[in-house]
Amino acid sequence: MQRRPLAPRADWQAQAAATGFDYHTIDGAPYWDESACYQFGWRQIEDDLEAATEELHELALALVPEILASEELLTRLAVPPLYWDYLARSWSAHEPQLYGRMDLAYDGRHPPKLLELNYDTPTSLFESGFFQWNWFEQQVAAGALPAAADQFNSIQEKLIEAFESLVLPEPLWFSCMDDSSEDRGNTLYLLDCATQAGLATRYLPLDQLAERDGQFTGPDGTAIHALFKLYPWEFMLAEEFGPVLLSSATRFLEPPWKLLLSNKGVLPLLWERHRGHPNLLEAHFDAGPDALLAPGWVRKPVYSREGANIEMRNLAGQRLAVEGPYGQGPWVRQRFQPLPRFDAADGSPVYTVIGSWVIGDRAAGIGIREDSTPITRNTSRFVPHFIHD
């Protein structure tokens, strides 16, 4: 695993604009960054990343029925009791899931370590599945990458296959917070994949989702029987319309049971059941901040996103924290795992996290995020990759 400088394509901004990738720059700083790329060998992809992703996915899925059968575990994960049966019915009905992303610490030499699961509303999908493949094909054609190179990326192909296999009422509606260009871009990408799979699709800004007689509808009163929503399940349950979920016949992607796997409480549960697993980090439920006195831990709320409200003390005892809106509720404490560190062209440090995608229960590809600090946030840069031994 190496980080290599590479000349950006002269027209990449125009290409991004043409595809609706209008969040390639955030607050004047690059989010998409093709001034560098990461190189992997085939063994690193197939034996390390792909194999670990599928095994961790299976371990996570095995937790779901155990959690649903235990009031103690549901309470530890801060699932509102009103919705316990709702989640259980979703699982018992085998309501299908679509995708997920797990974040891994991996340096190319040691087994990848699971940092967290993003299994409800993962983003960076468009840039992982489409835009970095575009980059790859064009850089190979230009001779900037070896002709025999490849990329770990069957994301779009597997998304289309997954949509083809779904048994859901049509049209399948797609919804998100329309004022977020990132959420809208990822949602419309999924809508396009569903359309390519032959499904009838419609888009609906989430603030236009309505309710009538205990059922969800569009603003014109049209009944919504199937809805993909890029909006966290814990937010859905807390909304004023939350109780409507209990009476509504709407089928959701992701299904309600995915709330459990987007909860960072699965990290200590996985560790308790598979202590010493080479791809897991020691993790525990944490009742208070006193545990931070011991260096080498990361403290996270069970419900949080994009690096918000994370506090860490590295092995030297140095503290790093990010503020955010998720400070309420239970926390988990996870063993600190140093991220791979590289040097940018100007000599500044770069810390790297790998987002490994699961689609239809199969490993489908990776996207790489990097930051100048060890905490990956929504502004952390996305850098493409290729494979060549």
Given for the second form:
Amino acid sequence: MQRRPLAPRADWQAQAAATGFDYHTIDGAPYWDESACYQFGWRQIEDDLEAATEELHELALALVPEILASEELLTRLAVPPLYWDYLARSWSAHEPQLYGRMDLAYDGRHPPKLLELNYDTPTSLFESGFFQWNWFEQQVAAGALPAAADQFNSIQEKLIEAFESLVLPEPLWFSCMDDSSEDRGNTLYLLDCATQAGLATRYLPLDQLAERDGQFTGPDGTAIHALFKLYPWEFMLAEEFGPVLLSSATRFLEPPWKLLLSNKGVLPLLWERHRGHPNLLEAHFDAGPDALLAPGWVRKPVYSREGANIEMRNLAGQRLAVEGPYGQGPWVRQRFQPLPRFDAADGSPVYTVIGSWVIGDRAAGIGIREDSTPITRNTSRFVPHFIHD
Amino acid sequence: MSVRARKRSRSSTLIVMVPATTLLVSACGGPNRVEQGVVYQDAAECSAQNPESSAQCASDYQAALAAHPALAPKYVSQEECEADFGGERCEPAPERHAQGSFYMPMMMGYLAGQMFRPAPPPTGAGGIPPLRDGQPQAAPAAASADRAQPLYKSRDDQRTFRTAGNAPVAERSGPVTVSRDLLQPRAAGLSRRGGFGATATRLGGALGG
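I would like to compare: after the form predicted on its own, may I see the structure of the form predicted together with the partner chain?
The next block holds the full complex; its first chain is the one shown before.
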């Protein structure tokens, strides 16, 4: 695993604009960064990342029925009791999931370590599945990458296959907060894949979703029988329309039971059940920010996104914290795992996290995020990769 | 040398995101039972085109007008109603809530036809699929809806006559061929919207992880 500088394609910004990828620059800073790329060997991709992803996915899925059967575990994960049955029904009805992303710390030499699961509203899908794929094809065609190289990225193919096999009413509606171009780009990419799979699709800004007689509808009263939502389940349960879920016949993607696996409480649960697993970091439930955090630990709220509200103390005891709005509910602490450090062209350090995609229960590819700090955030740069021994 | 399985998608194309503005993809409906009907703005337009049937025009129009308050979608405020149907195209509904009246779009036309008389189509011949498993479908709101039903026009499409359930019916007055499945009237309940999104609005920023 190496980080290599590479000249960006001359027209990549025009290509981004043509596909609505307008969040390639966030607050004036680059988000999509193809001035460098990562090279992996085949063994690193297949034996380490792919194998670890599918194994961790299986361990995570095995937790779901155990949590649903235990009031104690549901309580530890701060799942509102009003919705326990709702989640359990979605699991026992085998409501299908579409996708998820797990974040791994991996340096190319040691086993990948699971940092967390993003199993409800994972993003960076468009840049992983589409834009990165095109970067690779074009750089090979231009001779900038070896012709024998490959990329770990069957994301789009597996998404289309997954949509083809989903049993859901049509049309399938797609919804997100319309004022976030990143969320909209990810949602429309999924809508595009579903359309290519032959499904009838519709887009609806989330704030246009309406309710009538206990059922979800479009703003004009059209019944919505199936809805993909890029919006966290824990928000939905807490908001005004939460109770409508209980009377509604709408089927959701991701299904309600995915709430459990986007909860960071699964990290200590996984550790308790598979202590010493080579792909797991030691983790425990934690008393929260009022308690002292010992050196070598990272504290996170069970519900948080984009690196918010994370506090870490490295082995030397240095404290690093990201403020954020998610300070409620239970907390977990996880053994501090230094992210692999690489050097940027100007010699400054970059820290790398691998987002490994699971689609239809199979490892489907990776996307790499880089930050100049050891906490990966919403603004961390996305850097493409290729495989070549 | 062994042949290695390729690790990437065979191809990668977009059909909806290019151009980025194309958001809506239409679905094609399956084969439906169709019926002949007529669409008019009001009894006067109907009579002008069918002088010999002016009595029928008046009675169909009155039937639709009578069904209108029960069938029209209801909104908590005039603003929410006008967001869907346009300025000065909403009126108070008969129902009231604590802060005042509900609002509904004004009737902009009506649909009448053979399928509404002498009797409505038997249930099971189509109709709006039941929304809630195991519960009976809502019955037509009023007997008058059996012979004619009100039509509306949305704010962003002032040409198309639509049913209370938003099914497009026609872009101009006169005879139409319509699908039975779309036209079974259904009583409107209270419609609310915007019940998801508050947390994101409070927190700001993107939500994905």
